[in-house]
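Given as structure tokens, the chain that follows is alone and in the form predicted on its own.
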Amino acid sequence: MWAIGVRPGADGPVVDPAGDVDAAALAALYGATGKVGEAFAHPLPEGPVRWLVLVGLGDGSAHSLRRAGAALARAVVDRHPQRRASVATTVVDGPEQVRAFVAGAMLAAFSFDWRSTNDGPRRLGEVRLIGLSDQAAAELPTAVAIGHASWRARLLATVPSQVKNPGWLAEQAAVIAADAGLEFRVWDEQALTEEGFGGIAAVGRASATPPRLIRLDYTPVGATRRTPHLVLVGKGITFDTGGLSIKPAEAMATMKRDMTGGGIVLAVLAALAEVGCPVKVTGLVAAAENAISGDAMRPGDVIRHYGGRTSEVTNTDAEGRLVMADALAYAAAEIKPDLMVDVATLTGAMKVALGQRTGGFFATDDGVADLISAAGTAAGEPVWRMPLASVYADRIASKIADADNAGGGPGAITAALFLQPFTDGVPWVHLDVASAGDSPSEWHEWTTGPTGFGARLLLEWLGQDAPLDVVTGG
């Protein structure tokens, strides 16, 4: 299969050459426009290529060829019996360009099955790039990775509960560290209550299968003392019942999904080397199972975190929050980043605010809000800031505790103040991709189920050359 561009023009749609066939005339058979998203596939009677896929690049900007790579893998996977497609380098070059069109491809094309049979959802198998540049050919290991970590978040979130428990996450997490160079380390629930970690140990309690804290390490090469250092935080909930506030049936539906921040974090550390990251960065999924049994975390229980602040349990469904906060804690009192960014599906409550498509996120430094709201723009995983509104502390105030786990609406903003106190000072960002966690529908390179919205989002970010100058003053 052979793909050519065809854009938008003042006097009908510019088509690129195509050997001997009239492409011109091919895109005014099926109506082509160069409208982006467009993919028309033409059979040939004869050759080596047996398929002519017309692709509309739009204006041809990084956003526009993130769909057109999608519309393409689309295009492939229904009408190719090897789904393989070769792209020329007129409808694709440079590097941000090659960045785009490769994530809209990989990803356009994700799928996952358990069938026992082969009748299953087609995958695209290849796709070359021909003729590119030296600089955009050199792009291609990153956007690579950048792709490869978006599948890896929407895999990790995908797989059954049945399978996906804790230690199974703890289990990835080792096999990601040992390909990726990084260090590991993973609390049991002995070393979990012993250390103190009072929210982690509570949630996971209820469950057959214990919780864990997972930790991976990077650091880049040629690091420093003074090197900046990071630490990311994942909710790791492979399963949530809701607890004793127990969810109604439908909303248990897609709660195999609910470790979504945690498979980001994981997916995220395994990629840094190879889109260059040059801060320090530590990775923790707090892991655990909200479930149900005769020893489950009740409604007016009080949790001692780590470091010592407590928290009412009004509700056993605002689990996320009490897993984060010891993560949290523990990193701001014995890792003392630089810098803290926490990522959760946390709350209903911002895809009620922002419905599916963007996500959501709170910062204490004006800086860095800025720096993650670009890296969303070009990663194609837009997300808008939201407020820390104090004003609403007292909605998550507690007579017997330090604080509420489930103060009430405005639900993201309340669950960002509970988790603030945590932070201890340190420049934190909080994203809440509950919003856009999960797509309803196929959508451009969005498949319908998990996304893995927000890894593309920091590799972005943390392939800059100096993501963290803004908060160290570098």
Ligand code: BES
Contents of the next structure:
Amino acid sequence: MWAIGVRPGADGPVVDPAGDVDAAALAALYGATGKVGEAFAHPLPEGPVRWLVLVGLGDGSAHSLRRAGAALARAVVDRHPQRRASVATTVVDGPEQVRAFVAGAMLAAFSFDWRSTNDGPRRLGEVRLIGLSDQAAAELPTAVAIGHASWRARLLATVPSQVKNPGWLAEQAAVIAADAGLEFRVWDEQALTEEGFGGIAAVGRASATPPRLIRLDYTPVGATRRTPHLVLVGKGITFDTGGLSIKPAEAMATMKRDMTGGGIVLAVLAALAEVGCPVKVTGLVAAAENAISGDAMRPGDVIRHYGGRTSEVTNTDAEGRLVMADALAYAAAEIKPDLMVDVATLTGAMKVALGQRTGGFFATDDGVADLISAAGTAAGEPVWRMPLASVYADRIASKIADADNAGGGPGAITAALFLQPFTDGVPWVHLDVASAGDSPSEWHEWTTGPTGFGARLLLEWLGQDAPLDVVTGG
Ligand code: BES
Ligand code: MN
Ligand code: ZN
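So that was the form predicted on its own. Now I'd like the form predicted in complex with this ligand, please.
Up next: the whole complex, starting with the chain shown before.
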């Protein structure tokens, strides 16, 4: 399949030349306007190329090319038996454009299923970018690494929870660590209890598959003791029933993806070397199944977290913050990094606030906040900064513990305020991806179901020359 670019022009669509094919006539035939998202597939009766596809490029920006890549991928997967496409350099060039186009094409072709009638995965086999400039071609390994990481995050979130329990997640992490040359460590339920990870232990206690804390360490080539250090913490709830404060059926239906943050952390750690990340990164995944049994954590229970802070559990469905608290406290006390970033599908309130196409985040540092916002926009994962508004701190006050895990709203903000003391003053970013972690429909590069939202943003940022200089003072 050959792709031919079409752009909107003042006097009708401008069509890229396509050898001896009268591409302009084809564009007229299909009514192509060059709008982004358009992909008209035209069959050819003979010859090695069986389809021509007219792809709308819009204004040619990275944003448009991401969507053009997605439209092309969908056309190829739908039409071409070998699922192969060739794209000329007139369609895509320039480093940002290459990154965006590759991400769009890879992710729109995401698929996972266990259908019995499977005629092979409906995946894009191959896209050839013909005649790229050297500068643009040099961008390809990074582009593919980011696309692959986002794909991996989606895949992990899509795997059903009958398979994906905390132990399984730890096994995936071990494989990733071996492949990517990362240090790996895992705490089992006994070690978690002995070392005081009371939140992870309590949330995971009712499950037939016990909790785990997973740690991966990435050290860049040439690192010294002065190389800046980042900790990434992911919420790894492999299924969230809500616990004894049980969720209604509709709310529970998508909760296999409640480990999205943990999946993102694993996917990002796996790709750091490929994007040339220059700082040390430790990944922590707090993995537990929030299940129900006679031994389940109860409303009214008081938990003692890593380091000693206590939480009164007024709602067992606010479990994410309980496991994240342990991991943040551990990182602040034992790793003392320059910055901590956590990623979690933490609150339904964030979904209400931002809908399902924008992520929300909180930050203690304005400079990092700007970097995160810019990386999100550049990567196609837009995020909006929310306030750590301490005026609501009284909502999570408890009569018998340091905090109440579900005191009251505004829900996304009070969840962030709950976590903040566990960071012990370390600069901190909290990404709540409950909103954009799931796509209700096919939309450009987003496929219905888990989106892995956050992986592209983090790698876009961590692939930069000095991602932590803004907090270390460079
Ligand atoms: N995993 C949910 C949050 C969530 C909701 C993620 C919708 C994705 C989509 C979280 O554990 C939860 O249940 N939060 C509660 C907190 C409440 C009990 C304070 C919520 O948001 O309702
Ligand atoms: Mn919950
Ligand atoms: Zn949850």
